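In structure tokens, one chain follows: the form predicted on its own.
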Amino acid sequence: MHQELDRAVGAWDEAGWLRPEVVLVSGSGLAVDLGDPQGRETPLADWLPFQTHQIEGHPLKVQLLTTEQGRPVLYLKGRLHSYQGYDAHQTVFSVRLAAALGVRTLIMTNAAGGLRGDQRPGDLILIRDQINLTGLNPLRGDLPSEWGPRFPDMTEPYSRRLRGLARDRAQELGLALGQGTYAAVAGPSYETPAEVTMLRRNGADMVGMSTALEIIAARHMGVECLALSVITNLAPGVGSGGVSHEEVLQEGKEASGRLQLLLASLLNDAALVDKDRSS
């Protein structure tokens, strides 16, 4: 994977694309229109050393955008999931590529099941911490020392500074923005009522099948992280009725307008990238 990552960086430079400062990854049904890529859009598979297969709600496109402030942004429209059969290193390859290209800030979105009775579909929630229950970790194995320390500190997986910035931008836009702990599970089956009870007792506020592995890989490589969950359904035992992927995509689509406003505001904020951060 180290050699393949170097090849992907070389291919990026040969294509003449700018090195991005920020990478944005969209979750299920949450790909939004953030500007004209001016022809700088390719399939994600063009940058990966392995075959991909798509699921509904994840276009698997790569765009290079330039914000109004002139900031180059790598936009990954859709993501890979371990439940599709990818190993941990494949699942996070695109995030590692972004870090190798010099990205200093990662923004992720995901669709999540709400675990609290006061949550409603469509709520935007900042992730302040995570519980990785996937049984996977992208740091297993003999990784290159230049990627990061063997035992990285995960005291602050989601940047307190960036969460404060997101709350400020949301307040200016009149958007409600909660905070909570995200539990990542392997999937692809949704949780049983007993599993939901366990997650709630262990401090989780929402649950999903992504994000945690990418955050671990990004923090390992010194990237500052921010993530937003869109509550697309109430988990079994919290809400009434069952859960379907179609419901998740529909709720994500309905929340996409508010999400787009917040993301555009963040990407254009000069403070998004901490110029003084040494790692």
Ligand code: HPA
Given for the second form:
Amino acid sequence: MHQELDRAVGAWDEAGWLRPEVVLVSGSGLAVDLGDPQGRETPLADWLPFQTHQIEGHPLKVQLLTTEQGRPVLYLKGRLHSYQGYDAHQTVFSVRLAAALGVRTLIMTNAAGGLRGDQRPGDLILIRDQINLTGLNPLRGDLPSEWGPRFPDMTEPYSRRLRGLARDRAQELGLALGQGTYAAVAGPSYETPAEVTMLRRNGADMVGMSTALEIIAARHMGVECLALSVITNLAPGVGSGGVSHEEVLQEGKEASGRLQLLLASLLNDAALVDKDRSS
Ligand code: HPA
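Given the form predicted on its own above, what does the protein look like in the form predicted in complex with this ligand?
Once more the chain from above appears, this time first in line as the rest of the complex follows.
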């Protein structure tokens, strides 16, 4: 993967694209419109050294956008999931590419099932911490030491500073924004009622099939992380019905407007990138 990453960085520079400062990754049905990429848009597959396939609600595109303040932002519109058959290294390749390009800040969105009775579909929740139950870890194996430490600290996977910033921006916009712990599962089957009970008892507030591996890879490479879940459904036993992919996509679409407001505000915030931070 080391040489493949170097090659992808070389291809980026050859394309004449600016190096981004921030990467935004959007989840299931949560794509937002952040302005005209002015021709700087390609399929994500162009940057990956392996074959990809697409599933409904996940258009896989890469855009390079410039905010009103002139900040270059890499927007990964759609992501790879391990349940599609990708291994952990493939799943996080695009986040590693962003880090190798010099990105200092990562923002992610995802669709998640609510594990608490006070949650409602459509709620926006900041991820405060995560529980990686996927059985995978993108740091397995021999990785180049310049990527990061063998045993990286995970005391603050989601930056307290960035969460504070997101809460401030949400408050200004009049958007409700909770905080919670995200349990990442392998999927693709949704959870059984017994699994939901286990997750709740163990301190999780929402459950989903993404994000955790990318956060591990990003923290390993010293990138400051922020992530937002959209509650698209209540998990079995929390809500009254079952869970369907259609419901997840529909609720995601309905939350996209609020998400777009918050993301645009954050991406334009001068404090989003902490230039003095060393990791
Ligand atoms: N479980 C797991 N992943 C999900 C869910 C869920 O209920 N909703 C959206 N992604």
